[in-house]
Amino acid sequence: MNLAKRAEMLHVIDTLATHYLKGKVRAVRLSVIALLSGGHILLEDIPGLGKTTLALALAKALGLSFGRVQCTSDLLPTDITGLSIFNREESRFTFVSGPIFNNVVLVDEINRAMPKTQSALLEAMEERKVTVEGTTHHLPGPFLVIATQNPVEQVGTYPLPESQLDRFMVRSGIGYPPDIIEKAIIKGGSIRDGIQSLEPLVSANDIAEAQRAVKEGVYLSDTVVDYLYTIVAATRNHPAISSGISTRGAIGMAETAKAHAYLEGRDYVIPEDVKAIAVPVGAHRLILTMENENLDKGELLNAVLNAIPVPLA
């Protein structure tokens, strides 16, 4: 069994969840799963629950270059991608790269950016390259975008349409920490200063090796593929859902299930891996019918999962 760098990736999760992000182990684990499967994560919850702190801590622990975009209604695409500036001394234009040219990019409050700016960002996430004035610039790897979003009913936001939500491999909330942990957080105050002194726990080479181990070293059997497809097909035929999980979503479920199996110490995927990642990877891709648009997508997908028999192997 070759699960290269698994111990190192588990060390990242354990360190962050134990010392810096108490009560947020699920969100930390999902962020690492998104990284290992080559995707991006959208953290959605009300302000003040630690979305930005999680992104900062993860970037420090991974030891990668870090860029931050604070989205506002007047943010332009070039504020993210970069632009060419005329250099008088050299009498030519020079490209100045934007924050997207970092390994880990925190896009804070993405739904406060205008749709045009959101589209530029999401295109860069998908293509992993940026074209400015006819010149294509490739983004560095490993590459992880951690976007945060406040609930869409808040004033001054531009909710991401479903087609753009589909670009995020994982969507997760943060949630309130357990009572005893929240009391300790209140007593201890903010941990932002402590995060600044957090030393990298892994290197870029470690992460790249772990990603290869997930992609090439974890086996996905035909039985599990059939189970995954049955789930996807059920969302497409459900009366409350007008558009079910896309093929891209199904691929994302397969890749994240492999990352989940890797973290669990297996070089093969079992149906429980698919069940574990189905809601964070699949729920935000569902488009509900008008009469059911107030239903909770996560609960609906869980109901679909519970109605499908789990194969034995």
The other form holds:
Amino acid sequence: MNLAKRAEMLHVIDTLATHYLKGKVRAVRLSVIALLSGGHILLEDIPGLGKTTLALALAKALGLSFGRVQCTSDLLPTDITGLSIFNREESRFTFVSGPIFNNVVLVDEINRAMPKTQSALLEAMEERKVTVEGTTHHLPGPFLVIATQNPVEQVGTYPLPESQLDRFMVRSGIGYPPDIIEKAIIKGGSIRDGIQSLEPLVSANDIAEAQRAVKEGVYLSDTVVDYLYTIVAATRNHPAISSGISTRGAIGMAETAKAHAYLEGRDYVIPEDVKAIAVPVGAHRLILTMENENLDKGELLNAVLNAIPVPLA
Amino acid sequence: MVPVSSLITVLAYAVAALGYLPVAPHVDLAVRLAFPLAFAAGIFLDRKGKYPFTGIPSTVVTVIFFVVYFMQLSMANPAAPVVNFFVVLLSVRLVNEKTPRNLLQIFALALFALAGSSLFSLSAVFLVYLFLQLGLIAVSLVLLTFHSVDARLRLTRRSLARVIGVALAMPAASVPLLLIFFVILPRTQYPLLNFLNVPGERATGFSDRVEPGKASSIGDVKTVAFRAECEQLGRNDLYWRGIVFDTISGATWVRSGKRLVEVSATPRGKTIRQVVYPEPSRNSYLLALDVPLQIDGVRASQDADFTFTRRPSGSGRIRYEARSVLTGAIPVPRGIDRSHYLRLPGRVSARIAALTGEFTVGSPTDEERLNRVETWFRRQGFRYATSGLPVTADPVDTFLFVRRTGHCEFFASSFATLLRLAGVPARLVGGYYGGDYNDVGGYYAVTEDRAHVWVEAFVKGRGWVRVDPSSFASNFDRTTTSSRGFATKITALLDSFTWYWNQAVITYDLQKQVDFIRRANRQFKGLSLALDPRLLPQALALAAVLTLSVWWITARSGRTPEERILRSFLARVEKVYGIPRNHRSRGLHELAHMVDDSAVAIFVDIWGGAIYRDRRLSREECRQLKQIINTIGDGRRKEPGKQG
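Okay, that's the form predicted alone, but what's the structure of the form predicted in complex with its partner chain?
Whole complex next, starting from this chain.
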């Protein structure tokens, strides 16, 4: 089995989950899955549960550069991408890159930015390059955007339209930590300082190698593709869903299922991998019909999954 | 705190012992010894939590004993092998793990064994055993429902007492009901809900008077009048004699109150014994094949004309044995009171009287006169019918000269009138003619619509000769032959069921049941399996079709070795861990996470490594997987506490 750098990746998850991000193992794992499959993650939860800490710790542990964008309604696209300013000494415009030119970018409260800014950001996420005044600047790899949004707040927000939600590989909550862990966190206080001293556990090369191992080393069988397609097709034919998982969504599910299998130590994907990532990868892509808008998308997708037989042979 | 599982186990041992003790004196020595050994071994193994005999050893023992006792099974010895085998099965169950399934089997087998003991001896102790066993089983079953929800459930003494109280209330509540039904059921001779209707009030059928010309039609009443158990006879012998009408009054024939002193000699002919089971009715005449000589089994009085009347004693179901001689004539060597049997009705029409001359010219003998009347009667071409009948005050005249159709009463009364006019003493005999022979029960079922009236003419030298004028009808054959279609067979089968039910349950009587079993035994002994060689190809073809369809079904159900392995894997997991196999949206790895069993995990890894890599299992992998399946659950048995 050729699962290069798997041990290192597990080490990152382990270290973060046990020492720095207690009780957030699921979010950490999903972030790593998003990173390995080359996607971005949207953390949807109330403030104060450690979304920023998670992004920060992940960037540190992965030995990657970290940029942060705090979204407000007056944030301009150039505040993210950067802009050319006139250099008086050299008598010409030089490009000053924005926070997007980092490996890990935390976009806090993305739904507070104006749609124009949002779309500039999402375009950069998708294309992995930024064009400013005719010049195209490539973004560094590996590239992981961790966006957060507060689902409760309604005033002064510009909710991401479904078409843009589709661009996030993974959407997840963080949730409150278990009570014992939370008490320990309260007692120990914020760990931001600890994170500052966190030494990188892997290099950018390791990450690239792991990404390649996921992409090329994990086998996705026809059986599992059939299963995956059945799920996708079922969401498209479901009476409560007006538009189901897109082809991009299906690709995303396949990629993340491979990353999941990689972390589990298998060089082939099993239906359970698909089931494990289906809700974080698929649920936010569902568009419900008007009368069923209040349904929980995750539960709905789970119901769809429970009705589909797993191919056993 | 009392653990439910150990309580159930103790109860199961008690129930098994209660099943064994009553049959112990009747089983083979080896079996008698095997049970206590298994009992002790079971307790020992339960303590150790190890069950070395599970699976193949148990199956082998069971199969061996099954073969041994199956060979011993015969009609002469039907009970002993079965009971022996029950005890063996019970012993095997005791040494194995007490899973809910095994426990239920123990309860059932113990009950069967106890029931089997009643085949050897029926003492009142049986009831004690039965009530004890029922009580214990009721408690165990209730506890078992708790056990199936949570195998490690423990009950406090108080809640345990409540559970046992409620569990015992169920059989206790059913006992009075049971007793009431036991008292009521065997004694009811009629369906319980119909007891308000007086039985035997039927519009048509057998009656104690012959009144032609009173109704324009008679209906077909297919209710059974009686059933008679006897050998199968020819159609012409099936005259069931009931009543003799010797007096005409107007157009009505009745039985005179006058008892004639008539000494008949014993008729000669084939003697037939019948056991007759009449349906309840108000009619007090006992029916039997013509000519009945003797009727036993019921208090009855016999008249000189072979009419048997039942003495009134309740109106329940009865059963009697009759001995009859099949003959067409009853000899009366000392003669009869001719004038009594020559008495004519007050009014005889001129047309009828005019016929007399034809019959009597030349002072012929009785025999000759009878022949002349018969010949004349035959020539007329009368038709038999049960509808469109004349309603008239002089039915004989109307029948003979106007309508020329009628049923047996018209035929018989006209013929008898003619005979008396011709100077031949004649009387009518009422009863039934024919019957449907039921091959299953070996009896004739005679329905009400077979009620019949015929004539007996006195011929000097021969005695009373039976003449059936209805047989002179031009359409006689058609009216008496019955169809033997499929529906008739079904009816016969249902009827025989009713018959057995009446015999075995309604008229419950131990002596009768013993006879019944003996008779059944005789019948089965006489049963030979003579194979018609012409049927052989058909039988072979049928066998081939069966084999093919079985092969086809199995081939379809598990087409590939993979599917077969998967099936047995899922079945094994279901058996050991109780995880239902038909949960289709669950993957195998999920299954492996649910159970803490390395064998399952290894199986799932090997399986997934092939199936989810789009390749088939290699031969080596198949072999390996099959081995792994057999080891599933081994770890669990060694460490029962591991799950907790």
